[in-house]
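Coming up is one lone chain in structure tokens, specifically the form predicted on its own.
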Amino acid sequence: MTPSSIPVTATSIVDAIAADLRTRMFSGELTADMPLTETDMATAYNVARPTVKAAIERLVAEGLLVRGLHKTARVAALGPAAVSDIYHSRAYLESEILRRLALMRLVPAEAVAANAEIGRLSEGTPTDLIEPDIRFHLSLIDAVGSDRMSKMYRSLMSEVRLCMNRVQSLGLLAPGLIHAEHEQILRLIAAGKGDAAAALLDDHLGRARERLIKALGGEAGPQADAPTDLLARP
């Protein structure tokens, strides 16, 4: 196992190793069938085993790695049940956030900028839109001004990013559809229509959820083909 080049400036070694492992998981270099032993990883990263153990424990807490008592760590398998739980957890949090933003008619500038970036991504790889997509949703959460809510949402981010990576690498959603639905969500917030914004969010996340579930061998629900008049189905 050969680690990537790890920048360690202004960060701890544990942080750097955890970040490198995340990158390798998101890229598909590390998979669920590859054992990640503390001994092998300590050798690969040229650090002590306790350092590697701390990095592993951090990723276990994020849901990216799994291991039982005295067991070797492995990348968590992303199955239909996990995908369903991750997306429903997002929807429960984000839908209430949209209602509260609509009450204030507060459209975060950061969300507008992130979605504009998505709209410009006519070239490049499908995974290029993952970062602005994440910024779009995070900016909505942060706009409410609740540190606890933001912290709660960020606890899902590693698993959300893993799902987004699979959705885009498999070509399950067109950037144009994502951009159009984001744009409409922002319009509904500005108009004070919180319930309508939450309903569109449910379709927005549900379409990605159900298409990914199907791609992973599960049975997709009707939201996989939820109709939209914003853009023709990809």
Contents of the next structure:
2 protein chains.
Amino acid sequence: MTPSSIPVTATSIVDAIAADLRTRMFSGELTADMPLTETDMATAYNVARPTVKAAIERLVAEGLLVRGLHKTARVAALGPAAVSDIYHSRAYLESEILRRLALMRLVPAEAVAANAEIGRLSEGTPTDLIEPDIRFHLSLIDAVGSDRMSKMYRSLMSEVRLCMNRVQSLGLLAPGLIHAEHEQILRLIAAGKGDAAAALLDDHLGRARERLIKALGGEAGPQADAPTDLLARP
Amino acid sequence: MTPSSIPVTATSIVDAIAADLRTRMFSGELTADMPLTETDMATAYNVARPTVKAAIERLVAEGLLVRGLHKTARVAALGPAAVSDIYHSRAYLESEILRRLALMRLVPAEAVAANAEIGRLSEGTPTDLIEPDIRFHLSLIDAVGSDRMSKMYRSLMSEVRLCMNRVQSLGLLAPGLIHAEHEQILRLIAAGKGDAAAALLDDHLGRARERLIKALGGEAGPQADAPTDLLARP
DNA sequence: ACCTGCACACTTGTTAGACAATATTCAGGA
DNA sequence: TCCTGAATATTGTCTAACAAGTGTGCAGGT
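Swap state to the form predicted together with the DNA from the form predicted on its own:
Let's see the whole complex now, leading with the same chain.
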């Protein structure tokens, strides 16, 4: 009796609620700083309070929600400092990955496919770009086959998505330019030029970071975080 | 009224139990594959079952415990494949960090102090080396000032500690050699030679990984994981 | 007008007990 | 021997409740 290739998904209620909250946060239905009271959510989902409590605690561990002792959980309001940290971390992880891929001349097919999808987008569709862009970067990480690296990068990307829902309407993404830069990165990997690929990715993510910070700052977000930038690149 | 520099620590029972379990796992009191039944732990800690349940779920999220649906949680048994993944991930994160530090010629004082502590150890004290060694590597990561990078690396190091309790008695660590390699890494950072520092760290962690895998394999650990190695370094 | 202190409502932390669903174990039969 | 099925153990979830902490608003005094 050979098992089917599609794995059976035994999912608990807590998993389901956490997943639903995630998608609702990514879709922008749950905006930053919105309070998520346990009793309210318990009635809304028709489950007991401990159940939603577990789901909330899981999302807090992921960094998507924030809460203090005896305080109600809120959707994480990622300020400029947090966005800076997230994108710098992305650069740290992914640039090293590019060096390793370049050593092996390994260009993941999934990355090529995702970037081709970006190339087919017209210039006027900013939001549709997010998903294939995430797939592009994730496929590079996944290509090295490290479960932990993939998990860490996915965690960073979930925070990115949380920011993105606030700037979805802004046309700050240029599909053509991004497509070209992605292709250049893949070319450098294929040529074994790890240093150049890492440097280009640094610029690529650095510009995205600056655009995102500017977009978030323009809406007068929470300036509570220390605005001190991380290490400067020469 | 300026707040004191030491932050107030409001800790819940769940936090305390999770912390206690962590230290007991690191100390080797809780060995690999040891089952942690919720009811047993509830009576042992004199708390209700949901409380220990929350603590268990937190440790599962950290990767220190593993559990399936309706199955009792067990201390993670990190096999050769997991150790390989952990150390490769460490190398990915830390080598990129070394490049950034080298660009700024930034040698963290804490790293110097930790390595000096290693230097003062005699050759015959293997277990005392673990703590300052961890401090050395953590201080390098912390020096870039990224909360997320620090958190991710700390997560990896907690898994390392989980392995270490199984090979504590083995004298597979040579303080003199490790001290010398650490000092060489710091020298390369001070000289701005990021590539060389990253390469040396790769060797440093690579050898530690091989020794650890050999030590774990010698005790006939769970060979369940796929033994396929990750990307080879040329 | 401003600050202090207190009572109140709201929310979370934790407990107790219970039932359902699933895993594991072990005994019995083909 | 191997498979089947019941009994046990353990977890998932719920209900109800109390304890403890946070924040708010109001009264009172300076």
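Numbering follows the first chain given and starts at 1. Everything numeric in this text was worked out from a predicted model, so none of it was measured. We call the rigid core the largest set of C-alpha positions that still match within 1.5 Å between the two forms.
After superposition on the rigid core, displacement of the C-alpha of residue 40 between these two forms stays below 2 Å.
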